[in-house]
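The chain below stands alone and is given as structure tokens, in the form predicted alone.
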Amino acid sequence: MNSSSILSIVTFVYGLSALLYIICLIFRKDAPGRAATWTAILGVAGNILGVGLRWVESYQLGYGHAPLSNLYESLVFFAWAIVTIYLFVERRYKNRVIGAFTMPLAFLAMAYASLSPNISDRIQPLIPALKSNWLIAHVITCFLGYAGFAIAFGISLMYVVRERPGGQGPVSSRFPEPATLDDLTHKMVQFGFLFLSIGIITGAVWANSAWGRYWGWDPKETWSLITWFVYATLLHARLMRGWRGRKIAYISILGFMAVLFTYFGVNLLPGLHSYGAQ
């Protein structure tokens, strides 16, 4: 079984553990809650295993690279991100109702990898350009910080439905506290703050060594600065005008829309940047 088929795998995996996550916040049972973080558990285990197979494939191949290379390779280290940040907030703050909102964003960018006709799945030699240490770390930290955005988003769509006028509904009651969760965005937002920065940063050096400039203009750097200024915000206001509550939310899924926008929306663009349908 080669690396594609276990992320394929993967991906039904992580779709099974949302989809129990759904259960556990509709029926109010706590067995589907278990049931769903084990499996979470278990498809963290295999994009492990499927992401190092990958990598040892690529050597088998006389290529020899990380597999962070490429959109379908991206979108693989996005979902395990996101259900490894996840389960720690799980873990954290003892709540399993969390994972009806986030978990489907990692299945989503399974399923978009594994499944989508435009996506190839195939190990490729790298260019010159790519060929950089720093691109690794540059990868790393800005679906670091992705993925915590992403996490961010869930809870914030868990505010705005608690606190929606007309009060609680019998599945919002289960939720944290508008206060926790409040408190929870925020915190995913300086985590995602923190590694896009460095994103940014050491993208700028992989840059100079790759182009001889640390800063083009392309779509994809124009539009990480965009993304970088909303959550810019979103903190400030927080810090200094003391916003809380569904501002903040608000911003928060503003925020992610960008972050898609930046991953997805600028490959329709012509850029360095454009990871097209590879």
Given for the second form:
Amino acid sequence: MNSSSILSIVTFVYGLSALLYIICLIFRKDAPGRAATWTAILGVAGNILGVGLRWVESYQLGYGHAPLSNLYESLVFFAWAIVTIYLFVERRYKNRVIGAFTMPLAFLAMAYASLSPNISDRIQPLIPALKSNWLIAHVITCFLGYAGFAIAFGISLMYVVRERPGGQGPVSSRFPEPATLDDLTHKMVQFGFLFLSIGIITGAVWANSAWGRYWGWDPKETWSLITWFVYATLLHARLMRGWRGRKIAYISILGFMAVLFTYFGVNLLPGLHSYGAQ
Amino acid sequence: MKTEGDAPRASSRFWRLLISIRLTVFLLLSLAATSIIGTLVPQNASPQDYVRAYGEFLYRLFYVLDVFDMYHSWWFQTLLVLLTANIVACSIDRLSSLWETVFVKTPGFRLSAFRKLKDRESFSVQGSADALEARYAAAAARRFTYTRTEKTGEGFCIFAEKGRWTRLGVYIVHFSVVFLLMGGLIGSIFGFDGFVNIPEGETVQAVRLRSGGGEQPLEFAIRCDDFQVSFYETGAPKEYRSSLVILEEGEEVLQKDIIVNDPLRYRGINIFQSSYGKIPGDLKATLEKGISLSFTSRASGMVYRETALVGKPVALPEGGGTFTVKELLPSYRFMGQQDLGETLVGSLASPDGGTTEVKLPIRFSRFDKMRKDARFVIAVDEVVEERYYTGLQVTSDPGVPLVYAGFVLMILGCIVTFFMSHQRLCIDVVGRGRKTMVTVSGAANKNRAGIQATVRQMSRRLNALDRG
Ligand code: HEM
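After the form predicted alone, can we look at the form predicted in complex with the partner chain?
Let's see the whole complex now, leading with the same chain.
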């Protein structure tokens, strides 16, 4: 059994967990909720195992590098970070409803990594530019940040659904209080903002050690900065102008769209290099 | 600054705009929105490419608006300068009053205010209030940086606080942004960004600038002794390595192998491995030192090697006369057809007095076999190898320390702003006959859950202290 097949199984474990969270939300039953949490924990364990094994395999192949060097590996880490952070939130707030909005994101990230024909799960050797500890710090911090924003996005969606003009439906009335959702969005954005900042910074230091310039207005860099500006706007609107609730939820959703574009969309832009290459 | 100018009204309105968070939000969103343009329109490409992609009209429009180098355009830079001004103005405006709040000698506490707080925990103990004072004060002092005990009518109260300085966290973040912009500015004024290709064995003293194409002389020379590239079995590159030597006035002062991600830094100049390529070997130089030729005797099959210099006749073995190298042709068309490339021309003088011109294409060592009735087949023995050149990125950026300081400040400032707060606590001890009521209440400038936890812990700790 190699790491890729373990991670494929993890994809389905996350999918199952997401399904259980949704069932728990719709049918108001505790049993599927508890099962959802345990399934998610199992998925995280499998995820860690898969990544660890992949690391060992890369040494066996003679390449020997941390499994954080291409799109596949970053998506796997992204999924892990979403579920892990979410589980902390669930424990802290003793609420499983949020899982119905965040687990599907982890599942989608893993499913995209495992199933997309454009993404290779082969372990590749590192090209010279990627041989840097700054790269490892860069990928970890960026994706922790993105995971924070992903969860904030899920919670903002809940806010918008719950507080929609038509009034609450039977399902959305089970969501946490609007004030709690707003507060959680803010906390997750703060977490994400800190790590995105560190991610941009470690990326800049890496670029400076590899190419002698810390900032080059390369489209990927620029889009990460755009994302950073959007979330900075959110923080200022909330702290200084007292925006709450729906407006903040909309900015958080917009911010996550910027995250997705930075991550996937940039490759569609004209005249670009692929992930990590320069 | 507020009263500058002869129209104080207008200037104060300007100041109010400059310190408004509306402007901040506007600038942040404008920067985000305009930044997108530069990712949709490739930057700094050639005019021909642009005209082909956008047509004449759009090309002219974009050209006028600096869209092709928009991150250095006047309007984008103006947005950045306004952002800096906004942050600095805000900081000046707020910091002067905040400074007094943060650096007070004796912070003010009002018991009546604490008694109205919602975040509180109470318990009662046996015995008088006075007996508790010293122990409670010690317990509070262990957890807080500042504590003060005051007598009240029915007992005493302890005020405690910590994290007053964390109110400055936001300004650390904002100053970090100023650091970054200043560092960038210094880099763009005093720094340079150049590149140079050095063939193995050669030395350079200047580099070509990336923008503008001018030359940047260096205060020292760089020599490349060796370049090596290695590959994985997959064909992907594994490592690029250049052995560089720094020379000052001809003296070797530093030797280092550089690879990607491990540059050489010397006297504020950074030298990065950036690209590589091959150049044909330098035959002329070889020729000046003497080129090695082989003479294969048709009669005996023996191979003789000789080093030849231009114009100096070489005596052939077995009494075969002399051979003289005459010149090097850059190209040679055999029978007016195929170009055989660099070709050595020599003349062969036989012992009986006749001379024959001999052509020796470097790359075709068996060419001379075609010469009829020859006693010797002549060939250029050592084919001069192609050489590598290393492509180096050479930069100087005196703004980097400032930028890195900004990076550190930004991370620290964000941590302080997001996760730390100014917590104020009051332990209110009121004697009621033989019983004493203890109330712990607290407030913080943010993170309500945090102060609630602190209140709970302190209350539990004091309660336990009393029992133990
Ligand atoms: C891109 C750069 C930024 C700009 C241009 C900017 C600008 C501003 C301005 C003009 C203010 C109003 C200042 C005042 O009235 O005291 C402000 C306040 C604030 N900013 Fe920023 N800021 C930036 C980045 C950040 C970041 C990254 C954070 C997050 C840590 C942050 C957190 C805050 C907070 C918490 C306040 C409220 C300050 C208070 O309560 O007095 N800012 N910002």
